[in-house]
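Consider the single chain below, provided in structure tokens and representing the form predicted on its own.
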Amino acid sequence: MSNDLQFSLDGVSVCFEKGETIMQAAQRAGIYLPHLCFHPDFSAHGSCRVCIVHLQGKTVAACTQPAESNQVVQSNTPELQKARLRLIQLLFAEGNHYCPTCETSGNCQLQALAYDLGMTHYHYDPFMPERQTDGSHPDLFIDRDRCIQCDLCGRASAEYDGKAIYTLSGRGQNTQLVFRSPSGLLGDTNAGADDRAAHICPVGCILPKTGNYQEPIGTRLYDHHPIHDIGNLRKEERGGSS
């Protein structure tokens, strides 16, 4: 790697390689920025906005925006957490997460998210959205009114399982998960309980119709570390590599 291709992120030197984004370098750095529907093996879908950083005078996302020599970036602003706080209560109001009952509580990246810009009390009145729930497929449960429409498991369910069940539709508040059949049912498709798309929701919208609720209350993903430290945690699992 080319000592030439650096940019500064808060102040920090950040080297990367040609092609990579802002949010590429920065994990491979060890640098935590808030994201929700960025996931390092698919590609990215930029829909969130969790992930927006400051750039020489324009706001953009980390995770669409290619990495540049010299660049000046901001994430640590206090105008920035704010923006991110609000977008995590509108996902909130927008759909129906009771967190002290939710199988994900604890392993639910908006949750936890929620918890990491200080949010104590819903800032806006909750939509109450009454989506179609589907339980059709036989390992599977489709809870719609969690989902916030990051499109991780459609982009893991073609780009990863080879399937390209799980798709977006609609616009506006009208958008909502649906599945490629011709009854418009998950149990309709060839999804199966071990593809990728079906582990991969970051809320709890995709779950397995067995073995909730496994993982006791104190042993769960978010119960020990914020989550901006679990991205350094797995680094030093994996000897420091990046």
The other form holds:
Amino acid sequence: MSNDLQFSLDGVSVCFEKGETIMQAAQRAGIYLPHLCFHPDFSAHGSCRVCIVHLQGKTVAACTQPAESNQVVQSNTPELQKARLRLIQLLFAEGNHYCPTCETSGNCQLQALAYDLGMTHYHYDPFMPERQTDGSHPDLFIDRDRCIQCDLCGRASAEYDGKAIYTLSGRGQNTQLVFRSPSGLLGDTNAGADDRAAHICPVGCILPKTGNYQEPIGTRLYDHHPIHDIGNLRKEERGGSS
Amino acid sequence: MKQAKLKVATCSLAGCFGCHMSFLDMDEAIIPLIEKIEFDRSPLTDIKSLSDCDIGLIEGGLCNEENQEILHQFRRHCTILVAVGACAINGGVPAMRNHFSLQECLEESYIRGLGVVDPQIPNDPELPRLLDKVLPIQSAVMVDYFLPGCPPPAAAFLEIINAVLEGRPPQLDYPNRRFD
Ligand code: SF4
Ligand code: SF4
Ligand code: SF4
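Please move on to the form predicted in complex with the partner chain, as the form predicted on its own is already shown.
Next comes the full complex, this chain leading.
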């Protein structure tokens, strides 16, 4: 029957259902593959490349690669962990990440992956981009300095909220988070503070305007638990993982 | 024979001294440590001139020309140079001024700032000239090790010194690898 629907991931046999990606099958099997732009509730984006795996001589993104019978997949190798570290370092260098000042510090998935991969510094020269903040919305604040352009807010807004407010615009280094309103301001959209999109950011770019900086250091998600143990969590969704 | 003591120099560039405070926060662990190290130039000793050292601990990034000069002195004199804390590693909180021009920052502080009396931008020739942008120290010199954190925990300082004493690369375990 479905016995042939399985592949090997780091030497462990993983079952999959037809149509699943390597990432989806690994998640169901309880195996953590590092990732940032993937979320099980939304379509895959394949942009952060943190979930790269080796598949029979090729390097592919596990979140977009369909699972196939008898594939031999490697994820937890020194070479791939090093490549992931460089990708994370590049994301830090591309934005402006001053963790000591950031509300999301301790609950941030980018930072948690950096901790897990042993990052101590950027490796690359910081790009120091100049990006605009947006405080026009009554309940939400946008700090684009921390945006890693994962498009999770865009997908949540389009696929879940049915609003398609958040999106990415531009190319390469000039890509930035934009809002679909004539002024370009979030305050001129019908974005709500309870929208899924407002709570999906894996970093500290989309924030509520009130109730911040209340969580003591030592009690935050990743203060004691590495992301490979507890998964890609958000403050509000302690207990479930993605 | 007794092992020669490791010579350690420290300085604070564009930093807040919080990293130095954290270094001292190792409580009684400092007692066996002072058997193994001696301080050279450091705000902790108030020794002002720098001689050849085994380790240089640099707190803070580069925000002015004096910072650059001191950093290069440390690099020349220290076998191992360590970037200590978020400010040394990515500019940290002071680098948040990089969003603005230097002139805008000076005007905001000294001309338009809240409660400013006799508004004028300081221009005493003794004041070190500010750089346009606050930079991490590895933009100017080769850095051997990095201690992340704001500040790094005392245990991370201890680990780096013990690693150098034991001739091995430092191993920062999970609780000692933090960015805030
Ligand atoms: S978003 Fe994450 S990595 Fe960036 S400043 Fe905030 S805590 Fe640090
Ligand atoms: S705002 Fe957050 S969720 Fe949206 S693209 Fe940027 S990092 Fe991703
Ligand atoms: S890293 Fe933090 S504690 Fe250290 S100098 Fe900078 S602001 Fe102060």
